[in-house]
Amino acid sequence: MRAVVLVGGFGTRLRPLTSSIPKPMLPVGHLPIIERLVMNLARGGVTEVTLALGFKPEPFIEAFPDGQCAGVTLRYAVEPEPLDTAGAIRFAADVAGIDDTFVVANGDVLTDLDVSALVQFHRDHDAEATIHLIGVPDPSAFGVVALDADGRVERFVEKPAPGTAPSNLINAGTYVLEPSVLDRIPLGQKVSIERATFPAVVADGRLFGVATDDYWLDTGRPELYLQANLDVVAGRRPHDHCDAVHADASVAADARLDTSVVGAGAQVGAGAVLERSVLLPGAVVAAGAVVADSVVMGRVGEGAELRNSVLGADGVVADGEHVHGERRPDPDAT
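May I have the structure of this chain only, in the form predicted alone?
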């Protein structure tokens, strides 16, 4: 089984973290998001993945120089220009020579979905396309999917007003497609699979959906990216686990860590406190500093306090400074 993984986005919602690294290369529990995603695809029977690349392809190629990830063969399809989701899928599938049933996954989604079960459902229902669905408490901020009793998609409702949604099921970002779907996508054009391609398949009655209650998280916002890390270190994933502190990190003996992840090469000084936070590789938290509910790439000075914040690679909290609810450097600064 082959798959296309969409990793060409700009990751704007995660800035300033993504100012220096593409979103799917950000680590979750010491492994890049993309590696954890590919590991789950491999568990579902995928043996080859084509990365649909656009923004900063070099870090992916450098991270997997032998063309292997989690035992899966990697291919790279670098878009000459942004092609949106459907355009990127068509481009990558053409590069890989895909001519049989294949899987597509959004590169910023972490899930424990059984991909092989999704493929089997797709085949059992003679579907042209099948999408993974997940239930959410408030679907009003999403594209909501209405299914009939057989799992056939009847319609999509984009961001329905609260209380008017036909269901609480949303597109979870993993698909099984037949090659005929590619014929619906104009070559070399910017096309959305959600807004253009899927509605056309619905019109022919051949789009199906499968709702599950598996672990699922879109890592595209800082608070969700933080949650993804904490879920791994807290053992909330059946297949994915990690040690809280990387073997190459330096943590003072009297520092206190509470449900936090400390990446390779990170430093935590004497008496420092980390609560529900992530220190990315190379980050520094100096002596006596307190970091809570934050993601840190840069440096937190001695006796400083950082809460509910995101510190990019060039971000600095000065000695003794108290920072709450900020992103540094400011991603909106010109």
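The form predicted together with guanosine-5'-triphosphate is what I need now, so please give it after the form predicted alone.
The text that comes after this line covers the one chain and nothing more.
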């Protein structure tokens, strides 16, 4: 089974982290998001993945120089300009020569979904497209579906106004598609699969959905990206687990770590405290500093405090400074 994984977005909501690293290349539990995602696709029978690239393609190509990721063969399709989700799928499928049933995944979603079961459901229902669904308390920020008793999608509404959603089942970002879906997408144009393609398949009665209660997390916002890391280190995912401290990190013997992840090459000084936080490769937390509920790529100075914040690669908290609820550098100032 072949798959297209969408990894060409700008990752605006994760800035300033994504100013230096594209979102799917950010680590979760010491492995890039894309690698954890491909691991799950491989468990579900996917043997070849085409990465639909656009914004910052180089880090992907450099990370997998032999064209292999989690035992899966990688291909790269670099769009000349952002084509939005459906346009990117069409472009990548053309590059890969896809002419049979295939899988599509959003490159920022982590899930334990059994992809082979989704494919089986798709075949059993003679669907043209089948989407993985997850139930959430507030579906208004997502694509929401209404299903009939057979699992056929009656309506697909992208980001409904609060209180108007037809159900609490949202598009969870993994699809099984027939190649005929590609014929619905004009070549070389910006087209959204959520706003244009899925509603057209619904009109023909051939969009289906499967709701599961698998682990599922969209890493697109800082608090969720942080959560994804904490879930892996706390052992909340059945297939994935990571050590709290990478073998190449340097952590002082009297530093205190509580449910946190310290990445390769990160440094934690004497007496520093980390709570529910992630230090990305190269981050520095100097002696006596306290970091809580934060993601750090940059430097937290001696005796400083950083809470509920995101520090990009160029972000600095001065010695003794207290920072709460900030993004540094401020992405809106650049």
